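A single chain, nothing else alongside it, follows as structure tokens in the form predicted alone.
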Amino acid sequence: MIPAAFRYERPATIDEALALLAQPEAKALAGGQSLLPLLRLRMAEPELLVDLQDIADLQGVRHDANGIWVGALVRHAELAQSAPWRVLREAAEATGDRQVRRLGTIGGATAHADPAGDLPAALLALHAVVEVVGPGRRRELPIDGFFLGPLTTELAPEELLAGLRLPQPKPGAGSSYRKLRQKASGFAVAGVGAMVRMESGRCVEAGIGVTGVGLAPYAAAAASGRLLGSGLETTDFEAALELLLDGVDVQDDGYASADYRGRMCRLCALEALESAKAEALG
């Protein structure tokens, strides 16, 4: 189909972007593979395209004392060569197809909140914090409770995400990604993101984000929990998958029973966990 009509402009700063969006029915464009699709077939139809490519603020990496800061714009292909975290690239790389990859961007992708999108659950098992702009005010939302549901987060219409942050990887740190690939589109029927880190042969830091499973993606709060103090041994990953899927509204669909999904979400999770635990160790 073709879309239906619309404005279209390109400002270069964060404000012109702001206040641009401030009018009715406008949408922000960032690198597209999302919004495209449904432009053209009119499952949206904004008034106003807001295309944000031109914006220096929202482009680049950063690190500092802080962190490590990730504007919007930042490619998922540049995600998947370059990024700190082991987790983070490989959710990157499984991110659709080549053009996807070099064209989509991880402010894109963590705003339209897909709930089976792969690069939520590497934010949400690293922690990151999402940084957000609106007219006249800056914050900082945690990436836990960010998703709120299909396609739908925190983000108020005349906010933009400028850029994740993310800790710095320490020594005795080690992440990971795996899901199970739905054969035509490429979305997770069940993806999970985990990273651990090792002290002294214990647990002391953990992160488990699970994708394709609820109505939003997720962090497994009770199942890191669980590790903690542990020796990430075998009945220490089995006991927090009996907790990975509490309190979670696991989707029956044409792709996969509830009963399948929650199984292979968990087979997931312990892929991810036991790389990462074998990237911690070194």
Second form
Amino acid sequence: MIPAAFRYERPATIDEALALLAQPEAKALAGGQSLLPLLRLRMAEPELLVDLQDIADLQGVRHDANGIWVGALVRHAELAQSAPWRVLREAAEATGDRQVRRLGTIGGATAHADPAGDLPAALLALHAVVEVVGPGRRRELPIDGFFLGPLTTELAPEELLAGLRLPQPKPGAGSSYRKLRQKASGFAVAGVGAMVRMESGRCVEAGIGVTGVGLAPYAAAAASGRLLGSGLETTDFEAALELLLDGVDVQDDGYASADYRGRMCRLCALEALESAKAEALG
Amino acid sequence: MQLELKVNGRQVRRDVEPRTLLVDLLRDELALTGTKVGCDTSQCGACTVLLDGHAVKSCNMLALQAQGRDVVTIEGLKDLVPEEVREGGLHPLQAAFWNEDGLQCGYCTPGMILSACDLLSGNPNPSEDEVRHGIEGNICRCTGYQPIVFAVRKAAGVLAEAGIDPLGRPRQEAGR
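Show the other one: the form predicted in complex with its partner chain, since we just had the form predicted alone.
Shown next: the complete complex, the earlier chain at its head.
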């Protein structure tokens, strides 16, 4: 189908983009791999599309004293090749298909907040920070709590997701992403990102991000908290998995019953944790 | 709005509505009907073209997003490789699909070949599994995929022999 008519602008700077986004019914366009289908189905009918692709300040990956900054326009294909964390490489490679990964971006996927998106699970596992710019302000939001519900985030309409901040991988750290793909769509029936860091045989950092299971991707904080201080033995993983779905409204749909989805989620989590631990132990 | 881009090596200028999809520009304005529309929901991959050498779905992007970029469709693919590497005037990937019966109805073939092109430019000698993962964005309802996988691996061999990648760029080292 052909999208409803809109105006199109291609600003060169963040400030120009913010000025355009302040107009009524304006929408930011990154890679367009989620937005274009919505436009064509006319589920989205913006009056103005603000194509971000020329904005240099949204591009690239930078390493500094605060860790790693990944620009909103970094594409899945690039992340799959060279992201500094394995969980991010695996989640990027598990996203969509080859063509989608060539255009889709980390900022777009995060701001779109598909309840079954892969990258959010990886970002939650890494305790990423979302860098948001708005008219005359800049704020940094923890990724835990950023996703509010289906296609809904903390981002205000006039704001722009500029980039994501990640920790620098330290010695003894490992991470991984596992998902059960819905065969036709490729989206996660359940997907889990896991990160652990070991020091002298004890787990000193952990993160678990879950996608495809609840109404939004979430951080399983109780489960990852259970791993801290442990030796990451099988019994520790089992105890953590008991907490994985705590307080979560596990979705029940034509693809999977809530019971099956919960079981698959625990299985993905176990595999992701085992794989992260193996990387941590080098 | 004014749009300027390169299509199959030729500079193209058109006045387009912002909502024009790249696939509609190619098919309706430029009469390059080799690019197909299959599902129109960005799932089947029949509309795949090369954008700056990478496979993208032309039904899932605006023509204006390709402003100033370089697009190659199935019609222009053979021109990327030197004449002596072509077989019957075809790009090695096209020739391999022909020789290995990598198509039946042929509707998915242009997109399939351009995705394979992207795969082989990053991975000159993919395993069967890597080919299957590499073309996951393209659906074929006829062949059962087996001859497609054969064709892609066959083409990989031909290109390796010629010392070039599918875009015609010389390979640094042979194979992997």
